[in-house]
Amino acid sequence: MRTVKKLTGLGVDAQIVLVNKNPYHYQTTELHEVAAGTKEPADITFDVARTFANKKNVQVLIDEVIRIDQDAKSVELKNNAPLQYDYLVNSLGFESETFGIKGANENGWPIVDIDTALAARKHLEDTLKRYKSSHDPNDLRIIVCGAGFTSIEYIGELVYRMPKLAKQYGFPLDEVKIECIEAGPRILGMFDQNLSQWGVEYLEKKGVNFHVSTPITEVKSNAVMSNDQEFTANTIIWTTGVRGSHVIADSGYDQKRNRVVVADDLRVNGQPDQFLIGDVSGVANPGNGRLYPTTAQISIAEADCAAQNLAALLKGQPTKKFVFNALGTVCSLGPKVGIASIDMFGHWNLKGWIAGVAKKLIADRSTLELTNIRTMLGND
């Protein structure tokens, strides 16, 4: 969607068709807030068609992409006839990754879109509410699998909201147990030791228990196994990681975990009419040759670069190499608190309320760049 917005500002002479599965666009970096119940879907979504209502060369088509026929240069859809293209920008997004762990699909609650976030939230609230009649201690136990950004930010929202839930549903707050199980040796390893330790200790003071170097081997209906070690709970949130859309593999791309390593201008190798960006794209860091992690920050930069390069092709001009300059990392630990490592006007390590403000400013700026000031402020 960002690429389309950028293209319309570059004055390209082309008919643009934007295919989106839902009539709304949502901020994926805020899904954990919907899942925890600190935000509603309306707070993180906006109408796609309305955004481009005044753009005569943009057609918004609400449908689901099921396959891309690269030889025929067409996009196959669930409910409409295939679309032929001269150029394609593929940004199909991500889905939950289970790594083949037994029971993860059946028993874990992922947070990958609005529907799954709402489903996880409903299950959590129904289970907490049930404790008043069940007196089952597992109804007050919550396991979060994985310790990536979604996991930690979800936990932060959860501990913030839990006192209100306890009052609403009449369960003892001091008997709630939140466990985070992580295969790696550190929590918040993307930050330096002092900053990550502050974040971990903040959540531990709120009652969260972290288990590092604890690989998950099986997920049962009310338990997570790490070899012979068992953690019981009736709410199991699955946020161990994501992979690109399955449409990538279904369409025959050379891929790994549904990510395609692209050329330095973000085009598909051997397919000069295709750009791949976001979670389905693998972009090599020229400094070390390793792929950049798929983050919202790099996806935004890719969208802008793809728009500029596509505009260049339409004008008969050469494309430019994708260059990524990371501005830092921000992780919220609830609506008002966070930690941040910012690389702007020097290097800054932030913690507490000021990092929370930085997170909100970033989210507001992203919404503003995609829509307008009225949407950012929540006005219809």
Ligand SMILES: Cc1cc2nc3c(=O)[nH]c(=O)nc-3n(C[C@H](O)[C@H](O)[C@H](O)COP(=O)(O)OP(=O)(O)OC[C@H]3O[C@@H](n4cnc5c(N)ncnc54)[C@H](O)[C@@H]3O)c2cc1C
Given for the second form:
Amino acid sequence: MRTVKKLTGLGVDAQIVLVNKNPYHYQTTELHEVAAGTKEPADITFDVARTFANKKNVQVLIDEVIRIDQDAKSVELKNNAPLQYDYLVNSLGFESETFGIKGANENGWPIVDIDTALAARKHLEDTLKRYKSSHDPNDLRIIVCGAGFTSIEYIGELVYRMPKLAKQYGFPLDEVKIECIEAGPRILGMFDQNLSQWGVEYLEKKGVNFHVSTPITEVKSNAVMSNDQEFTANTIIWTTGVRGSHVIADSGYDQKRNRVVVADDLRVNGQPDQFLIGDVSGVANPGNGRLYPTTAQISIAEADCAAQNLAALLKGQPTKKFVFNALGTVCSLGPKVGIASIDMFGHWNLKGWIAGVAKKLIADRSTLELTNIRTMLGND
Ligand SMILES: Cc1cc2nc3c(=O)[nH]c(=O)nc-3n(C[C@H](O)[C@H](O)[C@H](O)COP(=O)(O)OP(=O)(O)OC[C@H]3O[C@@H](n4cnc5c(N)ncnc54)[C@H](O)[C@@H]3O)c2cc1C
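Show the other one: the form predicted together with the named molecule, since we just had the form predicted on its own.
Complete assembly follows, chain above in first position.
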């Protein structure tokens, strides 16, 4: 969507078709808030067609991409005839990754889009509500699998909302148990030790138990196994990681976990008419040779670069190399608190409300750039 928005501002003479599965676009970085119930879907979504209503050369098509036929240069759709393209920008995003762990798909609740966020929330609330009649301690136990960004940000929202839920559904707040199970040795390892420690202690004080170096080996309907160790709960949130859209593998790209390492101008090697951006693409960090992690920050930068390079191709000009300047990392620990490591005008480690404000400013700026001020202020 951002590429289309940018392209329309670059004065290109082209017919653009934007294919999206849903009539709405959602701010993915706020899905955990919908899952925890601190935000409603309407707070983080906006209408795609309306965003482009005054752009005559943009057609919005609500449909699901099934496969890309790279030889025939066509996009196969679920409900419409295939679309032929001269140029393709593929930004199909991510799916939940189970790493082949037994039972993860069947018994874990992922948070990857509006539907899954709402399903996770409904299950959580139904289970908490049931405690009043069941008195089953597992109804008040929640296991969050993995301690990456999504898990930690979800837990932050959950501990914030839990007192209200306890009041609403009449369960004892002090009997709620939130367990976070992580295979790696550290929580929030992408931050400096003192910052991640602050974040961990903040959540621990709110009653969260972290289990590090605890690889999950199986997920059952009411338990998570780590070899012989068993953690029981009737709500199991599966936020261990993501992989790219399955359409990538289904379309025969040279991929790993549905990510394709792209050329330095973001085109697909050997397919000069295709750009791949966002979580389906892989770009190597020249500093260490490793792929940059998939984030909204790099996806936004790629979207802008792909629009500029596509406009250049349409005008018969050379493309430019994608260069990523990371501005830092922010992790919320609830609606008002967070930790942040910012690289702007020096290096800044922030914690508490100031990092929460930074996160909110970033989300609002991203919404504003895609839509308009009315949407950002919640007036649409
Ligand atoms: C809860 C959560 C919190 C996060 N927080 C942060 C953060 O704070 N900072 C950060 O940098 N990153 C964060 N991330 C990661 C970030 O959201 C992703 O890296 C980013 O959204 C990827 O952008 P994308 O455009 O590739 O994919 P998406 O944002 O997933 O967009 C893909 C779009 O394609 C549509 N689509 C998918 N499949 C099809 C299909 N087959 N046919 C048609 N349409 C389809 C989807 O509906 C969606 O609109 C977070 C992720 C999650 C889940």
